[in-house]
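Presented below, as C-alpha cells, is a lone chain in the form predicted alone.
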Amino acid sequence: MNPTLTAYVNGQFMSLDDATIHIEDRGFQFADGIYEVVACFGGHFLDLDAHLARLQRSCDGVNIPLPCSLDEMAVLIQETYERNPYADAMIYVQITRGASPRSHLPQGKLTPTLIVTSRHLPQPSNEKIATGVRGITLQDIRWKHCEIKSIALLASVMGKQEAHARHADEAFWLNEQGHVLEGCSTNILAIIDGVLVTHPLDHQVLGGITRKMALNVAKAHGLAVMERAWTLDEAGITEMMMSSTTNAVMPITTLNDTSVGDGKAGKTTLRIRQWMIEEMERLRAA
C-alpha cells in the first residue's frame, strides 16, 4: 500500500491526491516557473542555504517574486518533510508566475503559485555503483539560460528518452565547440591527467549543489580540481562521473558505446563518492 503523502499548495497542506492548481496556471500553459530539489537525510538537509540561494537567483532570473521569504521557505520545506513518511527524502519546490487568462504577456499583478512536495530519496544499488552507468552525448538543444533552474525541461525529457532508446542511463549535452556541458538531470566531471575537471558555471551549465559538494570534498582531500571547458577527445581522460541529488557521484563506464578508461568504475571516482557519502552520513548522524 502506498503511504499517504502530503503536499503544500498555495498556503495550505493537503493530501497529494487532492492537490490541484488552476488550469490556467502559467506553469502549465507556458512552463513559466522555476524549481528546486533538496535532499534530506534523516531530518538533516544537504546544503539548504545553497538551495535557497539558487531558488532566489532563479526567481530573479525570470522576474517571478518569491511568494515568501527564504526563512519562511525553509520552514515550509521542513514541515513538508515532517508531514511525509520518508526518513531520506527529496523535497521538491516549484514556483510559477501564477494563474491568469492565457497570454504570453502576463496580465496585471499575479500571485505566484507555490508547491512543495516530498518523495523518497532513492539510492543506486551496489551493483550499479560497481558497474557504472552508460551514457550518450547529444547536441545541446536547450535554451541559453541553463543557470536558471527552469521547469521548462522538454529538451531534457527528449534527451532522457533518446538515452533510454539507446539502452543508456543518461544523455550529456555538447555545445557547438564540442565542449562537454552537463547531463539532462546531472552534472558531468572527468579525471584528466589526474585532475578533476568539469565545465565552469555559465549560461550553459546549472550550478548543481552535488557538483559543488564533489568539488569541495575533492579539494579537501588534496585532489587537484579545475573548472574549464573540455572535450571527449582529450588524451588524458581516464575516468568520468556524473553527479546529482540522487546519485552523489556515479562512475560513467561507457559513453556512446565506447568504454571510458578501462571500462570499470574509476578508483578516483569511487573515492570521491565515498568522501561524499561520509559527509552525508555525518549529516544523518548529527
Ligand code: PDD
Second form
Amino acid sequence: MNPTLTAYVNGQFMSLDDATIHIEDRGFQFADGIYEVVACFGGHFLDLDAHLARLQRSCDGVNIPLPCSLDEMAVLIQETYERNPYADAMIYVQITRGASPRSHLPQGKLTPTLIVTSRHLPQPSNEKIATGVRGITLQDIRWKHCEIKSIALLASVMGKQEAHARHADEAFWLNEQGHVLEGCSTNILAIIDGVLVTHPLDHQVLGGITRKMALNVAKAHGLAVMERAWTLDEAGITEMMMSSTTNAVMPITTLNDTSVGDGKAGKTTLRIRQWMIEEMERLRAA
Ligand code: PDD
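Moving from the form predicted alone, what structure would you give for the form predicted together with ligand PDD?
First the chain shown before, then all remaining chains and molecules of the complex.
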C-alpha cells in the first residue's frame, strides 16, 4: 500500500490505492494502448520533448487520439511529479483506447483512458556499474511494430523471467538472421573495431531516447558511430552496453554465460556513460 502516492486517472488526481480503471478498459482486455516513461532528476525532466514526441508517434501508430495536447500532457506530467514524494522519479504515462463492451472492433467513438503515475527512479549502484550486467539472448517472439511503445509487453515479461531464471539482468532479442536487436526494456549497443554500433531504427527496435543520447554524445566526442545490423559472431566486438531511461548506459559484461571482451566493464562504455551524465548536467543547467 502506498498511501502517500498520487496518480492521475482520467481527469483527476487521487491516492494510488484508490486509482482504478474499468474492467472493460481495452488496455486490460486487449493491451490496446501505449505508454511512455520519462525520468526526472531533482525537478529536471530529461529530454521531455523527445518523450512527448514519441508518445505522439505511438498514439498515431495505433490510431488512438491523444487525450490532450502535448503541452497539456507536459503540465500533467509536471503536476504528477510535484504531487509525489520522489526527487528522482520515473513518470509513467499510459494511454488506452478506452473502455467499452469487449469486442475486437472498437464500438463507436471511445474516450481514451489516461493515467500518469510517479515512481522512485532507481539508480544502478557503483558496484553494478563496475561489474556490469549479465545478459542472455533469445529468439525474438515479439510483434512486428516494436517502434511503437505498446503496453502489450507479454513477450518482454517472459524474456525478463527467463533472464531472471538464468541469473541474468536482461534478455536481448535476436531476429531470424541473428541480428542483435534490443533488450526487453533496453536498447543494446556494441563497440566493434572501435566503432559504436547499434541496430538501425526500424520496426524491430524501439527508438530509445537514451540510445539517441548515447549516439549523440559519442559523436560529439569524436567516437565513430554506425547504425547497422550486427551479429554476436563478429570479430572485433570488445564491449557491449545497454541503454534506457532508468539505466543511462550500463556495461554488459556477460552474455549467455560468456564474457564480453575481457569480462570487465568496457572502458569506452564507461566513458560514454560519463559523457551522458555530463550531458544530463548540461540539460539540467539549461
Ligand atoms: N523501457 N527498448 C525497449 C523495448 C524498451 O522498453 C525501452 C524502455 C527501451 C529504451 O528506451 P528509452 O531510452 O527511451 O528509455 C528500448 C522503459 C524504460 C520501460 O519500459 O520501463
